[in-house]
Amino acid sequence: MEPGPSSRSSAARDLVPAAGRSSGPAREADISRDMKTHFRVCRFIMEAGVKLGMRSVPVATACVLYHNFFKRVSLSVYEPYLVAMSCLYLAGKVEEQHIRTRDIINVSHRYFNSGSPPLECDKEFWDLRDSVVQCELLILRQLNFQVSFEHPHKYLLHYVMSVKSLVNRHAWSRCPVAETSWALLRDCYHGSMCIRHMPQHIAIATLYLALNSYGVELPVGEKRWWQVLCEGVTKVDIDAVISDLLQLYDMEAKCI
């Protein structure tokens, strides 16, 4: 039987904040609240991933696992931060950067209890560890064990190197296009847009936005540079990614 609200361990409830829901708000309010929760939880995944020394792709995989899981289940049923911890654990396995459950639990504990010492290896710790492992199995079942994903990172790396060769090296050195596009790419994982758009489109759109932000112009030929690099992508595709990304930044302002 899959765990419901009553099956959450007391250790998990003590470690992470509950995702409470009011009794009958408008659907729009529900969606907005859920989006804010997912934004905050993915920010936790990213910050915890940094503290755990995880590479960019395993952290991205953890975010995709999280979004795909809650695409299938209700946020009112499962503790999102516990799911996030399990996603970090599972992503480490998928991307061959194994992370110990003890390290994930301690980093998470410090995240919510700043300045506190690590948890003792008592019943509370072992209950929480069991919750993380059981939740990992639940995620695997919900996703039908489809846990390998294609990320935009490799495409963005290729696109950045290709564009760099077309720009005056002095102009390129003055504008942190590469750094900005990578930061924009990372931000895409705060929301479900990372699973709603093709990885190539996300990569092209983040680079397009970075170039426009610094006013970097590329040579114009029969095709635009983004059509040359990513066959089949349209301006509509790029605009759709950028629109979703800007909505995420608006969400960030509301979450502060």
The other form holds:
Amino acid sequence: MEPGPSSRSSAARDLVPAAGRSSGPAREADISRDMKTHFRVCRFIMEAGVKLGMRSVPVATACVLYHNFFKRVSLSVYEPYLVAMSCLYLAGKVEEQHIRTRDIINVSHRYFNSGSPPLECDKEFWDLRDSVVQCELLILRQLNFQVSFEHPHKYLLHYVMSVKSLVNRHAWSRCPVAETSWALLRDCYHGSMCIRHMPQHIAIATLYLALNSYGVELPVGEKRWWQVLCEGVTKVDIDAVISDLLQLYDMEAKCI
Amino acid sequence: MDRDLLRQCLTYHGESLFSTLKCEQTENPDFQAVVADLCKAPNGEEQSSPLVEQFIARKADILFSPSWKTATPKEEEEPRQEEAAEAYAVMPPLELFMEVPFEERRTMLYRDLERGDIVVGRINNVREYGFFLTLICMAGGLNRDIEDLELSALCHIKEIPSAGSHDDPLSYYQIGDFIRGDKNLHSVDLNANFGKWWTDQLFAKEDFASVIRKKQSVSWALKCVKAGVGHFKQGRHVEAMNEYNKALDIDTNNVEALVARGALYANKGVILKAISDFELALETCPDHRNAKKYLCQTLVERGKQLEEQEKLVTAEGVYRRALSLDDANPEAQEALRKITETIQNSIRLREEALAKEGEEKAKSSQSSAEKLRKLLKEEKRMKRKRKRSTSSSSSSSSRKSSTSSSSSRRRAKKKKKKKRKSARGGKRRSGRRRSDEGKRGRKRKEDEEDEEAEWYPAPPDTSATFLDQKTWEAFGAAADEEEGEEDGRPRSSERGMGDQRRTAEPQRSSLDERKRRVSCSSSDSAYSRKLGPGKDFSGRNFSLRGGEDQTPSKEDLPANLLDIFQQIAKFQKEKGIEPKKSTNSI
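After the form predicted alone, can we look at the form predicted together with its partner chain?
So here's everything in the complex, that chain up top.
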């Protein structure tokens, strides 16, 4: 496993600035290695979100916070899993689903040490808690305190409802289009693509992909359905999102 | 893998997908089973991108797995749809924006319209076998725009609900009416709940936050309890209690903490709290040995306490409970035996006493009315005595005699109060009773003022105290404000004093009188308002008002004369009231 848990207890160490990096093939290897790390950490965020009972939108916020944080900052300086935990905590506050630090620490500890008994109320616990809280402040400063984001979820819901009315209800109940598009949306958050595209485009793209996957036929009029639902989205945009998503699935295959 | 889904997908995408799928999914046994049926590969209808095909091919096992079916929505009632409509704006159907051609929309509608969809139409023709509608819009179920599709529907006479007592239901309907019809009985609706992510079931239950937290709380609480027990053994009871409370904060209803705290309470002698702690602990864990033992001992203690308080039956119940918890406890057995004896003795004694009482009661069988009459006579006698004494002596002696008479009256009053309360119930108040209550009201004021140096007579309109003191004050509070507006008298200062009266004892004599007048008159007016229909009351009010007008002049008179005057006025009023009331009473 990653060297995460052992270095989690002291936040002070994380604030040491990194040395310069070499360029060329080493750099590319670094980048792909970083992307893999991010992928794994986002998977951790998702899993912890489920275990903490968080809704989809706060988990999405946590991922976006994480990606935004590491956009300008190097992985060698900050412990990614600690940042992830603090992102969860901060996202809970932002999206009004408050999560206690105690629960986050419990779940994370168990993630890394599976089957272990719960932590006692001792120094290690309080150190961890302090780390999470301090890191939260660090994230806020790094992001210039801009922590509220617009997510594709509400757009997706609306689009799905609109498209549903076009389709024969039996055909609809046979194909799990809604569930698939929702799952695809959640998968988008494993990579930085979630911050590179507009939320409406992401929603349209996931729905498009889901509909296409099941071969659902939609009527064709003067305009396509996705042109109607979202002003100004083009096939190019949709394809860009889908290709990013597929790259993500590629990486998943390599990471496991 | 779901065959239908796969087939549908292949139909849509065509040959290229089929070949990609075969490449990717050769290892998959499900696919191989299914592929045999899918040999025929029709042309792809749409130019689907290679990316999508690649995705489908790679993820086919997840996409087409039957586990999605568990997540598919169930049929639900109409209300769900309305709820969903409130959560987001209801838009016109999408095909409108897409500008789908006419024919296609029509075919779509015919394909999709089903039993249970509600349509709204306008009647354009009435025949003897039914009426024809042009369909305007959908009202439930399907969400389509059908107005310009020029559809017409026939509503057969069999299906028209009978409207009232018309023989011919058709006559109820005219051309141009709007009709909302439900094609058939049940409607199909799909819910719009997307929340569940299918991997929720894949994580072990023990990894969830709430489960871990609970285990952790128990372990933390136990640590505190151990520390507390350590304190307790060394005699530091306060610290021990703190530790136990801390433990219970961390983990409410923690069994060990409750038992330990209960033991501490029992030691200190706070029996009731100890019992409740033990009970709570036993609810969670009915077989806790220590809890049962301690509870048994504590209950025996409690029983002894109750015995001392003469609550023998309760004590017996407590001992029985203790014994049920721990049969072998010798103390409990002993105590139970003793108490059953005592109870039986006391029952016997009581029965004998009752028998005796029964005989006595038989002798004195007066009716309540007679008793009341007797008491009233007694009161009048007392009053007359008091009047005589006040007229002959000074205010201080009058006070003495009044206190003596008042004290004797007080005793009589106690008996009367109970009877009056029951009699007052729902009946109309007769003048006699009113006067009694008035006296009682005044009596209470006298009791109040007895502590003070001087005794202040009630104002002449005391007979207006048909209400007793409590309602008086309530009205005084409410009506004080209204009173000023109503009468327009310069009573602002007095009202202010009236306020004081509510909170503190009156300070000075003149102040007192004025206050009482204020409250009386205010209660008057309030009462008269409240009992509007009673004309007699209003009549009396006028007389009282007349009395009130005179009171300002009375302030100059010496206390004795004031006193006499008021007594006389009161007595006269009573006499005046009684004949009136006797006609009024039902």
